[in-house]
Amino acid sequence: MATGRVDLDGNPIKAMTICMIGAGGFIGSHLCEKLMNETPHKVLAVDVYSDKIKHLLEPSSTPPWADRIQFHRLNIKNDSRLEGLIRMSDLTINLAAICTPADYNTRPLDTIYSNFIDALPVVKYCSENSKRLIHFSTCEIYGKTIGSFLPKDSPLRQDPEYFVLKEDASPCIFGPIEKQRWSYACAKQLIERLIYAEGAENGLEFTIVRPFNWIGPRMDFIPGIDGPSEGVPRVLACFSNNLLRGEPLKLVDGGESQRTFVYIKDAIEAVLLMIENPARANGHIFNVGNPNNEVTVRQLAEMMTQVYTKVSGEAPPETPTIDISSKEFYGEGYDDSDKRIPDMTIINRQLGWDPKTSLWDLLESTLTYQHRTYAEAIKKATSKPVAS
């Protein structure tokens, strides 16, 4: 653990308290990870489940965090410890959240409420007990860009105005209603304005997250290995498992959607900077993304599939991608964006942060944990008794 730590204005770092809602997910687990190794602070991590931090949890780690990390197993929705736990930190984040597109149209219902009902009481309890609040957000918050309700060959589709998020300027453009893939995004919308209201009115020191595809080691779940067999991941998770198990990967609508790719490594980073440098921090909304590792899905998942064949010494399947309807593989209401890139102007003036890691080595990196880690379990659930 590094001593003799100082922020970016060269004061001392006091060691803090840190209520992490959400500690066990993936961005919870590897922020954990970062905040042990080389912070001095202490972690009262609150989830449901902690298989992903259950390595720093336990007592014969090396070296022991037993006295710096501490496990609180409850759900946020109507758990009156909740409130106990915020009072005893210096800081809150909230990392809780449904955030997998394939729930925003079968669950709306459930995805509303976990990203805004139950977000209410620690925004509340924040602002009542005058504690400090980083709450992640999502770049789903754009929605649509401009540019995308431009005609096919308009040249206005190259400029950066049209495409370009940034987050003090670009509108949130959702579709209509019945469109409830956009449930996620305008419950996320509504807590980041409720958030900013509690600071305006009542003076909540705040910063929000919009991460933009963090993805690394760790990063949901494989069906029917360590999550439900009828679950569907995020693209990374889905493209994994197709990988994983020798199938073509499932490019929705063509995979013509474009994204950005950042290394969670680098993304927690960022965050980290956050914590330990409230004075250029609070009252601010950060994009977190890395524009420069821009890609099709389509292009994508063929550099995993390029990837996937270096790290694991298996050839590719002989169909690598199958093309599928978005209505096929989302079910009725599903909508999408066309691009999201992200400004970074106002994370690198206020926290001097870039983003290092390239997309190849990026997935490099995590498709050789998911190798690793899945190959065998999914060869053994694959596999056929032979007859007698």
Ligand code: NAD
Contents of the next structure:
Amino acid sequence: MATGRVDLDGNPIKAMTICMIGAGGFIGSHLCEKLMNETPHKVLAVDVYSDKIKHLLEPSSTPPWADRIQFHRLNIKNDSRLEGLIRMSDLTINLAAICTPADYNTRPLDTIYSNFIDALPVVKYCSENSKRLIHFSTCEIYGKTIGSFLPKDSPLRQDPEYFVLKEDASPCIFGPIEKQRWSYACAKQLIERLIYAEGAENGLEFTIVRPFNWIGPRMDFIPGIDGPSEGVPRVLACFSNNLLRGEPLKLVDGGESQRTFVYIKDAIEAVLLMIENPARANGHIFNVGNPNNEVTVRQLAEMMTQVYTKVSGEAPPETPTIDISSKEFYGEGYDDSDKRIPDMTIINRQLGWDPKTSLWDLLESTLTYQHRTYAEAIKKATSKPVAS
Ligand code: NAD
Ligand code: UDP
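The structure above corresponds to the form predicted on its own; please give the structure of the form predicted in complex with this ligand next.
Following is the full complex, with the preceding chain placed first.
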């Protein structure tokens, strides 16, 4: 069926059925929303959780997408229904993964199984049934920059050749095996190589996405509110939690690592272009990030504190930040990526995509959401009388 939509080359786009694995997570929830609101495509949403897409599955009135999204609660580790769902679809998008750094060194087996072993049947079913696959990898696949091995005062550290990360040229540089932080990156690297080989040897039509710190509403959880009290989410949720509770933000190893952050809504535009432009996206690996939004983690903490003060009307914590060692925060075996600047040449050339939202603006909308969603719940949780 034609959709009235045209691709980047002016050809009509046909409505498709998409098997989205990990649809109930942060990225999946935004992608489902986009597909329901702006396209006629159908989604078979696969996950073990559905809280983040509840508003799409059980809306208060009948929305135009009512018959276009179906939730399938299943664990892809051990469910024979998976192949049937992939066969029923034109495209499979695999987002399922353990992808919080606090797990990489403390649950390395689960991390490796989730990011490599559990993804194997997905690749196999797509290849055997000649179905297109969009697989979510990570920017962490690049590991450390070449520049990080140069002397601290070397002028070459300022040369982009030594730090900009290019899909088709940069090496993947991980630490030693005892630094189990790299279990995730290594598992993601091997599944990328397997998908690439399936493309080369068996003709699998694939696209690999390497997200560079996508952030926004619904990312992870707030410990003790909608996730475990002792849980350690990714940095946006850690710092949001600190701000909501009026506590100092914890800077791991001084907060010197650098990251580029992209707004989830910008990044989802890139994924939709991949979905609807297979001729331009197949066979490619894409960095998806915002090279203009680079900060150190310390600068991120400072900016989040300023933005939160503005959106909440509350005074900043008396001690805004404290330093903590990575060993104390994450445990043995943690290591870090020093700097992550995506090269944008390939995505720009193939899909004409560029990120738009500045770091300040994306933090303002995200922290407005965090405050609206969690401030009351935190107040209630912290004012409960202690049992005697
Ligand atoms: P997320 O944890 O919010 O979402 C992952 C979803 O997969 C969760 O809902 C989880 O329940 C589901 N899942 C995991 N294992 C499953 C299984 N065995 N069966 C069924 N469902 C399962 O994470 P996210 O941020 O949305 O990330 C999605 C993908 O993007 C991951 O592959 C991740 O490695 C990659 N990625 C994301 C970022 C980012 O900036 N958010 C950065 C790098 C890579
Ligand atoms: N980090 C921090 N304090 C926190 C949480 C994270 O200083 O409370 C640091 C972490 O050590 C890393 C960066 O923030 O250098 C980004 O961490 P995140 O968990 O978002 O994932 P990563 O970008 O490393 O994949």
